[in-house]
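Heads up, the chain below is alone and in the form predicted alone; it's given as structure tokens.
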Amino acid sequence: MGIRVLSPGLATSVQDLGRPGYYHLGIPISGGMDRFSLRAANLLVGNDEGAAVLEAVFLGPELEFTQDATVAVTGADLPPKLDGEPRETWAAFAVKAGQVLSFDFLKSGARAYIAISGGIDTPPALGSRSTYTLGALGGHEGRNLMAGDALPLGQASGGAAEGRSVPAKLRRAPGTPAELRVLTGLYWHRITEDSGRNFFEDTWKVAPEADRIGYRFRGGQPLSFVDRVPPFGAGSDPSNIVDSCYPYGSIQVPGGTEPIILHRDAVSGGGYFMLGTVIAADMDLIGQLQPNTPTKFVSVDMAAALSARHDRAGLMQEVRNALS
């Protein structure tokens, strides 16, 4: 088969870059949640950018090789173990058959990707091996793994060459406090003008509630609203809309307390008004952050946002030549 996975970890499931063209559908993307770091590994041992991985979250997971291959781990600082014996992350290691990959404990991110030759080879579900556990779609058996799984692998290229790595300097990884970009949105009048440069002026923390549906921020003041005539069908809490469609990144302020950022696997719409959405570039860091960590958001134009998501495309291609 290729792995059998002796010990799930915290959360750890097959994801790819994910199954676009079914949002409408009320289908989210999936995929991970730290692209950068999920190509990243998958160049590193020798795959196409998009082939199926494992994301691991907080706590690695323990697997058997039953054939040769070669691994990379990136993303979260999780120091990788080979048989006990520690391996770099951001660096391609070979592992023989019998072999057993573990994980030390977690020295800081939130979300590892390993990668292995061939990639992860289960099924895929509307183009993409994903896994969307709300609704058991992709991945292994539309799940997060247990023990006693085993999963195969595709056919290596020959590309993977043991020992390389991602220079440090084109490793990303969010700062502290966590800065996160945003361009307001069409509801950005809903709110006071206190409340808006409150919102930005405040440093959150990430809570508890935070995972690959949305990240959940508090510590900052709550927002004050404008006045209005609730329209009808959506109902006398200021915070609400009729419903209306949530683009990745979006930021929904329920109540005007607690702000929840959606990602890879959030629903499609529903009745809370957007006080904007964080930019595309900044998508990878949320992935990476803990709970409890300070965070910034900062206020960008569009300029700002497409040349952003530029530098962060010409970071990509610094790590493709890197390892070509």
Second form
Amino acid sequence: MGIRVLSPGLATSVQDLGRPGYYHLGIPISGGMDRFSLRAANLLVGNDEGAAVLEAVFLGPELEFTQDATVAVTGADLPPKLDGEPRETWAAFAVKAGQVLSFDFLKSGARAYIAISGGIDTPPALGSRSTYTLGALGGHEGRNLMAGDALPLGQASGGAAEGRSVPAKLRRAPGTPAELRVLTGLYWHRITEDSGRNFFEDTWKVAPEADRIGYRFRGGQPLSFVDRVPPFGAGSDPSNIVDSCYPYGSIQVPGGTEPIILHRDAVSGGGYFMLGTVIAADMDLIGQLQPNTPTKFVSVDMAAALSARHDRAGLMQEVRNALS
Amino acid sequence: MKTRYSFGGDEHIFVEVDEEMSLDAFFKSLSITNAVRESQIKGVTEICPANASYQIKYDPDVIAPDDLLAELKSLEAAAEKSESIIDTRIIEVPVFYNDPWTHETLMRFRERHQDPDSTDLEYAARINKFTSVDEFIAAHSGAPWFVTMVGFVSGLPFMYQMAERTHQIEVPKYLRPRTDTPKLTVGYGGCFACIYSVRGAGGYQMFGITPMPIFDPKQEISYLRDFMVFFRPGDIVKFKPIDRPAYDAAVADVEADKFAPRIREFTFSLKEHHSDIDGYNKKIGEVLHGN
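The block above covers the form predicted alone; next, return the form predicted in complex with the partner chain.
Entire complex below, previous chain first.
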């Protein structure tokens, strides 16, 4: 008993906080791209913060409930409807067995988190219910949802309280342009000083190739590289390196043209130079960027990265306090 | 070799052991990452050795970035004194070179290739100055390979041939990556061989296919029941050329769950390998095919 998928949306998947510990084997952490929203959705329905939820991108699914439950939708502004009646985002609401949850068109953001009391109870794989489609691992049969799928729910804690909501001041959405803070490093020395300056001065746009593996950007000037004799094993293109690991959030620029930021389903390594890494505090924001969103990269140092991290943790704590 | 340390945002430390690939750089990366694992530093969540570099993911709320950096530097100093001896395994991987499935795929993506008029094997043989594809295959399946990194996607091994640099095979990647690669394709890019663990996009040249599954998320295949990923960094691989009947037989064995890879335990010494590469590689072959 739980929910039945009437229509799956565009790419709806089961996600929790991910499966750390296997990146050295090419299995990425996966999990919600916007973890702040995922945690908040769970808290609203009385779940553990890390319970499995549905992550819907751009287009919501249509779900029929086969049992009573409490539901909350956070993240993108993807307005929920219950049997056609509008419901609020960032708020808990009751659903009765037999009712259908559907969604209106996306107003802002990119990914909505649908938490259901008890959590999605698909079998964990390597300690997590997160879906990693490239490896056919976790979630519902290792893939995005399809019409006709039935998903089981776990035992609800009983702590759900309908009508509770996350105060608007505690919600966070990307600005215009979106600003992503970057700690330069890794192979930053491979590009010229001018290129480094341009990278931060230019306004980029999210490309259509933007998914859970990575977000691609267009519109800035191509980067010029510092001359070199290619190191053995690196390859002849100036953007090549001897294949190495890729940090989550790292920014690679194949051929010096289109930056790609790796996200939670990252390829764990490869042969392209990276000029730096988006700080952890801003990773959630990337998951809410739509294609064509103007984006600026902002250079910060480690102290600023840690301070942003601290602020982010503080905001999460305020959400916990508000919902306790 | 000159080690370079860099922060990858606030949650990673990236360490380039050497700018260029060598067995020495790989061994240094492997011994440092082994030392990091053994030292059980609080806050470290991922330890990823790569070909000539490594990466640590950590929680900066538990250990300050500069403190972890200092720990890694001290482990590097210790690793430099280590003997470069590892207990590992030698694995025989059967390869059906020039198979119909990678051939069909490479023909489909010919316009993305440097040389649209030849196959990936013909191209690789020519630019590496072999007189024939057969001679190229003999070299590819001759000297054994080290698994120097596992990654990109689930369980995909990068392999570096245990040969003099002058005998290393080098090929560029496709001009533009393919959108399709058959599962278990034996590929090549730069100085690395790989085996595609899953079907998907890829830019490496395609030489053949193995019947031996190396990733099984369902954990149904006997030798992947304990863990879904077969390879680990430090494994030694020897390719064995097989023909179509042998390939079909192996696939049938895999389906009947009767396929068992040939694996032998082995203690590898980098110093001994350096002093007599051909002799040492021969010894690896003898261990593999002895009792």
